[in-house]
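In structure tokens, one chain follows: the form predicted on its own.
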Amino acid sequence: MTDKLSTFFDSGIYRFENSNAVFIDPVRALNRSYTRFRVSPSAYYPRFFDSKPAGEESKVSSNSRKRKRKEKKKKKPHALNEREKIADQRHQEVRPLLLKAHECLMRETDLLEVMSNLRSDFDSSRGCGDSVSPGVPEQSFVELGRVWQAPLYEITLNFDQCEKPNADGGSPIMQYSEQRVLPIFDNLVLNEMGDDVEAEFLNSRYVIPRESSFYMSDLGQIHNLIPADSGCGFNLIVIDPPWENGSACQKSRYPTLPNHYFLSLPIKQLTHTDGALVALWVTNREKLRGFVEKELFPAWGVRYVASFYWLKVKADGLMINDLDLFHHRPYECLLLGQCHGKAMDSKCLSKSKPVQDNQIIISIPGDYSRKPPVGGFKPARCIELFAREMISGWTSWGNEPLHFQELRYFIRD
């Protein structure tokens, strides 16, 4: 085994030599947050692993080619409008970088072999009884948070779980040294322990990573997270807004919000006194990019500094879509900006380490809209807004931060 592969198995990050690209296995990266549980690879990766039989694949390809030929006969060449021209220009600028990064991936035959098995659970002896079961309905926190009983809902955190022998010789009885019952909505729920905590809410169980917290609320309550002292603010703010888009609406995956709603996010007030790096996920729609550059970042007091790109591939290493497919690019963009804190001045800015532009993150996508984890695990105050999962050391805010924390997404270690 090469040193790079050995490092990858430990961290989930594979760095290509002389390249601005890395490959990430989000499962291994997320597992650094847990001590008693592991994220189930089979639950994380529901897509892009199953390959069609050769005959079926060729049949589908043949039908696809016939359909495209018919469409070409019917449709006249589409003339790009001004906004589409700008989007295409952005694409042409980043295209060589993405191709070069993809070539680096395809040359790493050892990594490609490992990628084909990323969906397999690391050790079948651990059992996978808590993995996702088809047909089991998920808890809708969005709907529960809207009902009048929402303030009355409570979550139970179970600390220091242990097994006590049954006096009758039956199955051991699970006991806890401490249980905390807390409001689950509009309240900061904290696990300050060095171990994962198993929690109970209604009829479901959840895993809360060590030294993490979540605040589950709608947009109107986010101001409760603003610290009284900016010295307790955040150094890294990751934001994955539910942008309005046709795909999310058609598939009813999650509720979206109009762009102007995000102008009210208190980014400046959440920023640490020494400043914060703001990382914003955006789609490839040019109208959205223009909104972020001209309205959103200025309203937040954020200065743009760099762009990262997430290139999505399948288990065989091929891109999930053709790179030049106009409305379905196989990549998304992470815009990085700097928000000044109260203690920052021109001297601080000159000393701060610059963020390298045009970095490429390659990974196999997980569930719909689920992003790979970004940011290191160094001592820093980090928060994710519109979060749907939790990370050790982070605060997660949104109306469903426990979405991917349900026990069925994990394996007991």
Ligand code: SAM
The other form holds:
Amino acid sequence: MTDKLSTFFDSGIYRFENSNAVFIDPVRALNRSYTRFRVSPSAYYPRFFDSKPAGEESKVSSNSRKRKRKEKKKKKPHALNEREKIADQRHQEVRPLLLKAHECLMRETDLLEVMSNLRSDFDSSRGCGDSVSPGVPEQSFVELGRVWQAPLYEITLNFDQCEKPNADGGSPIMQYSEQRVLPIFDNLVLNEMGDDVEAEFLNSRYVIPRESSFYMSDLGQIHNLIPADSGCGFNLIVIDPPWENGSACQKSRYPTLPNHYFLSLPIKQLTHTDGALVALWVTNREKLRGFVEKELFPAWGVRYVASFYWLKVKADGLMINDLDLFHHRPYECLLLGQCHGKAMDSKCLSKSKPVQDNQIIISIPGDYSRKPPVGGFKPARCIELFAREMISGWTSWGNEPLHFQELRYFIRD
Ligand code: SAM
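Next up, the form predicted together with the named molecule, please; the one we just looked at was the form predicted on its own.
Every chain and every other molecule in the complex is listed next, the one we just looked at coming first.
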């Protein structure tokens, strides 16, 4: 096995030589957060593998075929309006970089071989999802958080669980040495231990990574996360807002918010004394890019520094859509900016390491809108806003940060 592949198996990151691109397997990258569990590849990757359930695959591909047909019909010469022209210009600028990165991927035959098996990696027959009765719906934290009883809901964290042999010869009995019962909404729930912890809420179980925390609330309560001392603020702030989108399919998956709501995010107050790198996921809509550049970043006190691109491929390495499909590009953009901390002077600024522009992250997409983890910056304190999952060393905030922490997404190690 090549060194690059063995590094990939450990870290989930494959670096292409002389290139600004990396391939990421989010399953392996996320697994670094866990000691007793592994993320289940078959639960992470419900799409873009041939082996997916026939019904869904054909639904997705027939939808995308319909969409492509529509696109083709629409494509007949129609003059681009001013906004579309700017969007097209942005696309033309990034296009050669994406093609070059994609060529790097397609040259790595060893990696392509590994990619085709990513969904069936590890023994998925031991998936914890087996313990969930088929058809049991996932908990809707978004809805539960809105009901009047929300302040009464509690989560139980079971620390130091161990298996004890069953005297009757049946399956082993789980024993917990400490249980903590905490409000699940509008409360910082913390696992400060060096091991992941299993938690229970209503009839479902969740995995909480080591040294991580979540705060589950509506946007209206985010100010509760502002530290009293900015020395306890964050050095990396990743934000994936629920932007309003024309796509009907996305509308039903989570609630969205009009752009002006995001102006009130307290980015400056969440920033560490030594400053923060802010990473914001944006869609390819030109109107949104304009809003971020002209209104949002200035309102947050963020100075733009670089753009990264997430190129989405299928298990065979091909892009999920034609690169030039106007409304369904196979890539998304992560805008990076710097927010100054209170203790930053000009010396501090000149010392801060510049972020390289136009880096490309290639991966096979997971569930709808699920982004690959972007945590390779090694800052001390990280927070994800509008999170649906947890990562070791991070605080996750949003109205459903436990969504992908349910046991059905894991395999017991
Ligand atoms: N980054 C996430 C991932 O990779 O899975 C996806 C985040 S998704 C684009 C946006 C999230 O914001 C959804 O979980 C949605 O429920 C949440 N959200 C929507 N309205 C919210 C609100 N008013 N307060 C807090 N979170 C909200």
